[in-house]
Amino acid sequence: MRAALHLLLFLVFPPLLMGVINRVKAAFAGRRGPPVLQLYFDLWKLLRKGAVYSTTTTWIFRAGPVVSLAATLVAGLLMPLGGGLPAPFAFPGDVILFAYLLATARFATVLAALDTGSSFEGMGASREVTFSALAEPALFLSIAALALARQSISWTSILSGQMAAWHLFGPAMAMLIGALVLVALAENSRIPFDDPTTHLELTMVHEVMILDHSGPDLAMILYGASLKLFLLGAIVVRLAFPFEASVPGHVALFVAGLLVYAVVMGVIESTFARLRMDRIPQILIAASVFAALAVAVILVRVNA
């Protein structure tokens, strides 16, 4: 029932997030926007027509969004959903492969994009790449502090339970929350990293990688996305909410607070401009440091 569950939740819950940004963002700006389920009619209609291909595109273009999209969706089956939806698959050190399934998602999509021979499209994602470099480290670290305070590597045992983290790690818990919604933005192309509503060819990055994909394989990417968004969403919320609760009361907090992240999201959209491209690794360099920082408060409190 636990397992049925959480795919539910993990399957039908994402599109949703990306409703309420748009939402938000449209509130700020004095409009009423679209509605919080155009993302679900949107790849519905994707779905349903047809994909066009280059004729200097090879399988690997074809290829580039079922992959990421099966790693991604692999990658949710070793997260747990709050605290009263264990993973479906867990086992020590699945936080290692957990961050590699989402660096294979992300290596797809590069190499579909160089694989249409056009040098827009190369450069964003030599641009992606970069900023994804620079992201790593943040969520490595991240996952690094986690597993010491939690002593664990597995993702199950991290984000399940009781969790003692704030009277004990909790000036580095705040960091790690800092450290960690700096990465989500940057890893799903969010203002202020990138624009994803953006048609400036000198500004694009990951909307410039997606140009030439069209029906079912841009529902892929687009769905894809929305989970990324999803699974670095529960990181966050289970480390600002973690309390134990029967099931029902686990879910109820675990959805409140990813609503609640995605309106955070809409507000930093809506308050902060894009950054210039020389001063994005400085803020991805930040959340690196942040996240060391709270591995060093986490060591120094575990060896007390």
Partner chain sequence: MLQLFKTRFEQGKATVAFPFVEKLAERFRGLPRLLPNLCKDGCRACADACPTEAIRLAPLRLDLGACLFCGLCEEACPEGAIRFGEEYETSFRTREAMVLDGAEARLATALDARMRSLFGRSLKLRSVAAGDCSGCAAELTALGNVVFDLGRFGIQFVASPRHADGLVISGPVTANMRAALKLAYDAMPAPKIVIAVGACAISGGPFRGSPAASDGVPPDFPVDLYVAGCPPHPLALLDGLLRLLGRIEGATNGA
The other form holds:
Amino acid sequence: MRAALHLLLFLVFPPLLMGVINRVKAAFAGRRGPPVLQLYFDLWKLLRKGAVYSTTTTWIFRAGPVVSLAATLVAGLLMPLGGGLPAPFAFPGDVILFAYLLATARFATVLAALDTGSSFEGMGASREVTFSALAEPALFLSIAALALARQSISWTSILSGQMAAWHLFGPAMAMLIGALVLVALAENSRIPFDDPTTHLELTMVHEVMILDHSGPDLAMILYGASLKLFLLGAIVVRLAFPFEASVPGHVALFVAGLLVYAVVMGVIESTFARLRMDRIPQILIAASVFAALAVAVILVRVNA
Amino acid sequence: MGAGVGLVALSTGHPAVAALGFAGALLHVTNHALFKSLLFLAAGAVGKASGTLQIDRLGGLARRMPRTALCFTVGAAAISGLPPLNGFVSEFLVYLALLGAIVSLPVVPQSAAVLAFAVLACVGGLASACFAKATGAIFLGARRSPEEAVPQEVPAEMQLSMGVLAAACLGIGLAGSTLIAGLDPVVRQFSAVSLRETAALGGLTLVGALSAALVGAAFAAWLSVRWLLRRRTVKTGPTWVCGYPAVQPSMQTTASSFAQPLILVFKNILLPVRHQSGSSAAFPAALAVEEHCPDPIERFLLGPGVTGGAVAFSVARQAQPKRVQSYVLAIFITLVGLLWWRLG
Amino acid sequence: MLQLFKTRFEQGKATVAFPFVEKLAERFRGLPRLLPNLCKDGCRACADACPTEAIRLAPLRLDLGACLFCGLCEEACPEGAIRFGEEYETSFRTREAMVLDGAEARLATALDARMRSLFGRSLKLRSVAAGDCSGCAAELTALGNVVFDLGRFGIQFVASPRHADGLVISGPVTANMRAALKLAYDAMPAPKIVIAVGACAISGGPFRGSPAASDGVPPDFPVDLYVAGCPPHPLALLDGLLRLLGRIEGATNGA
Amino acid sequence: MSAGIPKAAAECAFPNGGAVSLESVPALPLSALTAAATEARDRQKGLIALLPLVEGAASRLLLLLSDPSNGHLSASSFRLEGAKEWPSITPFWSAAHLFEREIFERTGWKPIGHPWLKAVRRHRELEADGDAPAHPFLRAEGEGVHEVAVGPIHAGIIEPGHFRLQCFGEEVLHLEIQLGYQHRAAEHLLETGTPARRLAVAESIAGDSAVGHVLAYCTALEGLAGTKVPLRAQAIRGVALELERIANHVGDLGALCNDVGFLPGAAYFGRMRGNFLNLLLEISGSRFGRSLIVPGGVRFDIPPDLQARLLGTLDRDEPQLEDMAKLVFSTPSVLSRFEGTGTIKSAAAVEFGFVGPTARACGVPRDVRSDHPSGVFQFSHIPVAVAEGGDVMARATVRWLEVLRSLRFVREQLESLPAGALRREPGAPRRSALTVALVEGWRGAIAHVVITDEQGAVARHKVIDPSFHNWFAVTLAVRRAQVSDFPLCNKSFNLSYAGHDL
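What about the form predicted in complex with its partner chain, after the form predicted on its own?
After this comes the whole thing, all chains and molecules, with the earlier chain placed first.
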């Protein structure tokens, strides 16, 4: 039952987050903005459209979206959704599998982009791997810190009982949230790392890699991107809302937390300009430093 | 790294962690033998088919050599430690050992483990970047030097040897737990604890299952796209590059360009050397730039010695069979044989 | 941050209601009304004043596809037989419907049910300027701003034609842009629509007869919607798009 | 009207918008060209145009200069005898590079020693063979260099043009710009169309500077006919020109915010741009001020009620606009993108003859409104806005200062509109004459050069959009910059493709 609810929430909810982010941005701009359900409409349409494939591409291009979506979906099976819905699969070390599944998704997307032979997509792919190679240590350090704090190496147990962790390592947890939000912004190609709204080939990171995908392939990529937004958000939300409740209360808390998360993303996107491309590595390294500091704080407390 | 954790864990009295470390290390060595051979075989196939191994002159080989491309991609993903392939299984064990160390070891090795954990993650990211670059530059996009001979797929026996290795990579990726169970006797020689007593085996079974789920889901998604498009208009055309009618193969990212942002981040370590000519004139007549990162170890340590050795080896090479693939295949078979002998 | 909220507060809600009910401006020249029975025999004042030969006489006809909405004909007519109204609706499904006579204009109707169900809530457009003086391009850009807020209707401009459902063409289609335009059209997955925006794209506009351009969108692009104007007001564009999607009813103006 | 005042035998001088007979333009031997160009360069004159002039069998190069030091424009010509070629002046005066290429493209006459001689605008017949023979692009050598070819169809709703970047990773080594996609033969239509059509074409040379171009067009015709435009019409023209400038500068400040992903700036400035366009709509019935200006005056008046309405809107919008600017220019993440990006040296701006805000952002105070005032600017002056630095920040600053100064000007004009007629029908144009009309459009100096034949009909109508002078600034700005900063640099100039391609 809880697994079914987990799957339902995980499969159906994510596109809504994009809608919420866009509504927040619209509010800052003073416009009505697209409907909250716009991404669902887009996906539904794309699934019903035809496709155009480049003559330069091979099966790798077509495999990109499917592998990437499949990997993200499997990753979702490892992520508990708040305190109430444990992951359908939990085992020691699933944190590693989770991170590497996202890496597989990226690898597939990058290869698909390179398969088009377009200089823009090549550029986007180059930026993507650079930034993710730098975001990886921040993510893993955060995982290490959490594992250390909760004495556990599975998402479901790491992300349960966070109240105690806050009592013990408050400042460290705050730093971790900071690092993870930075990682999430970078991994989900949001401002200040990437700008999903300005359609300029030369400046985009993620979107430029999917310029050649059309129809159902594009639908899978967009859906996969919303899943990724949701998954990284799930970690942050659980850390930021460590409260304990009954199962329905947990689910409600989690959904509310995700909406808050989307609002915060929208506010960040509305108040900052995006970074110059050569500044991005510095910020990502800063995220690693945050996470490393958190590790240090927790290490000291644990061994004290 | 796995062995290192193992030794440290052993000395601090955490045999379970040690067992994981050793198992990871052992499996990783085996896996390296697999995917490195695979990559070398594929590289050999590329060299044979196209007559060059200069990465910035290749490109678009996947259209001509789809099977070699598939095998190379599998190898590239495996060496980057990506699921559902074997590289992930061994890295998973090492990570598990490190996490075990982080959770349970005393403070000094614990900190070291955290450091190692982050470094391993970064290395994983870099490896994935590097092999994405290699795969992309060699097999994907359009051919960069169309004036050269059109490469053809290599003969069946070469494909077979690559295929076997690729299948092994996937097989270990999916059924890693079985192999690890087999490794147990070896591990127990180093550590007092059986792998069965750690949580790793159950985890590995799930890793295998989820990897299979990944393969299945990807396959299902592939079929659904096929099904969705079955009665739709599906067309082919040139890649969308802003509507420019006269696209040339030079308008692709090169391997060096692909790597340049990363090199820039690590410029203080890699010390890239740049040669730039051409003027800053208003209307320059010619322009050239080149940058390379000489391996610091090679540059400062090995350089002098290697030159002499190379001469000696080139003499020795005359005596060997011409096809590298068969050579590597022999090594592989020997390895597998040894492994079975030891396990059985 | 404080400054941001202050500015945000001053800006208020900028998006205009649509359909737009207020009067645009006293001098705005919208959909013209023709009163051919006022014409005097032999009078050519309006036709002579027209920069783009959009007016045919006996009986009086005005081709909105070539009309620049400059109002010179209205100014020249001694009888008041041509009057530019205040309605901003100037979009049509066929080229023939753009030739106005004294009757009510036959404004654009919706796409067929299948296309409407496909694009009704999600329409992505790729705009290609092909000899556009940047007037139409500027108004297309304006559609995306906070005032007209195209996004609220699920319509959005995208970068890649692979992501697009519709091609928006502006400009008389110069010889040098034909190949690129064709590439863009072919790069779009089916089903797709084509929208011709502005006098140039419809008939060549001021550049009709130019040796370096076609007289508007060439016949190999099947146009689904024509939006007249030089350039069309953003509201005219919005109206045309929503008519096409069946989100505005009423085949004639003045609804 | 003002006949040529022969200041020196080497050239004939005339005021902006004045006409001279073709005979009074001195025809010098070709050998004098180098000296004339060198002198013009050394005295920092502006190069309005270098044009081919054919009269019967005689071929001449017509050199048109502007001298900011005394406000005169001048014309001189150089006879091409025998072989149709001349020693290129580009090697020592870069400002001429596109003009020489254009002559080569149109007539086949050859500037010997031109460093980069290729077609300015792509042509139909070149489509077939791609870019190989007629459009060679500079290709950077070296392993790892890659070419990025952007356009003609850009990601946004932007006019078409092709940019060829030679990149090394994220770094731009060189940029070459190939335009011509927008070529609609506008000059041809300006020479052959009916008067009403010509006016429509003039309004459509660059749609966002419709007022500027049509003002230059009308000024040229009025110069040839010796028409005195009523003062009220001149004031209304000035108001329209400055409103066009404000709307575009404000819009571009928004677009710059958009390019750096600063959404509030993009949204607010974008909306405010529309408010200024709507002022033009109130005046002329078109958001771009079309149909307002006609030869001899204007078509629409600004009666007192409209005047009050316009002033009321300005009262409402100005404080908001200032708050928006305060917000954008105080947001650190925006400033860090603007500052130091796309820098052009002051010397380069002079050397290449950049005009308008592009030059003024490099500290070069070129402004037709004060250097060569015509129309209402002879009576009301707008201080020239200059910034140092030559980067995106400087260009944004100059644009903002111009918005403020133009607002003050518009207010002044509206508050004290002179009484009088709106229009004076121009008479017959002078025969065999030459006129040059310069108007400071929002991008810089717009020039219309009109030459009449013996019957007084237009023999040649040359349009020089400020973009023609300025496109090379984009090339200079992105050298050694990051690829990802290219769109931002490009937007900070926001040059016209249509104006360049004609």
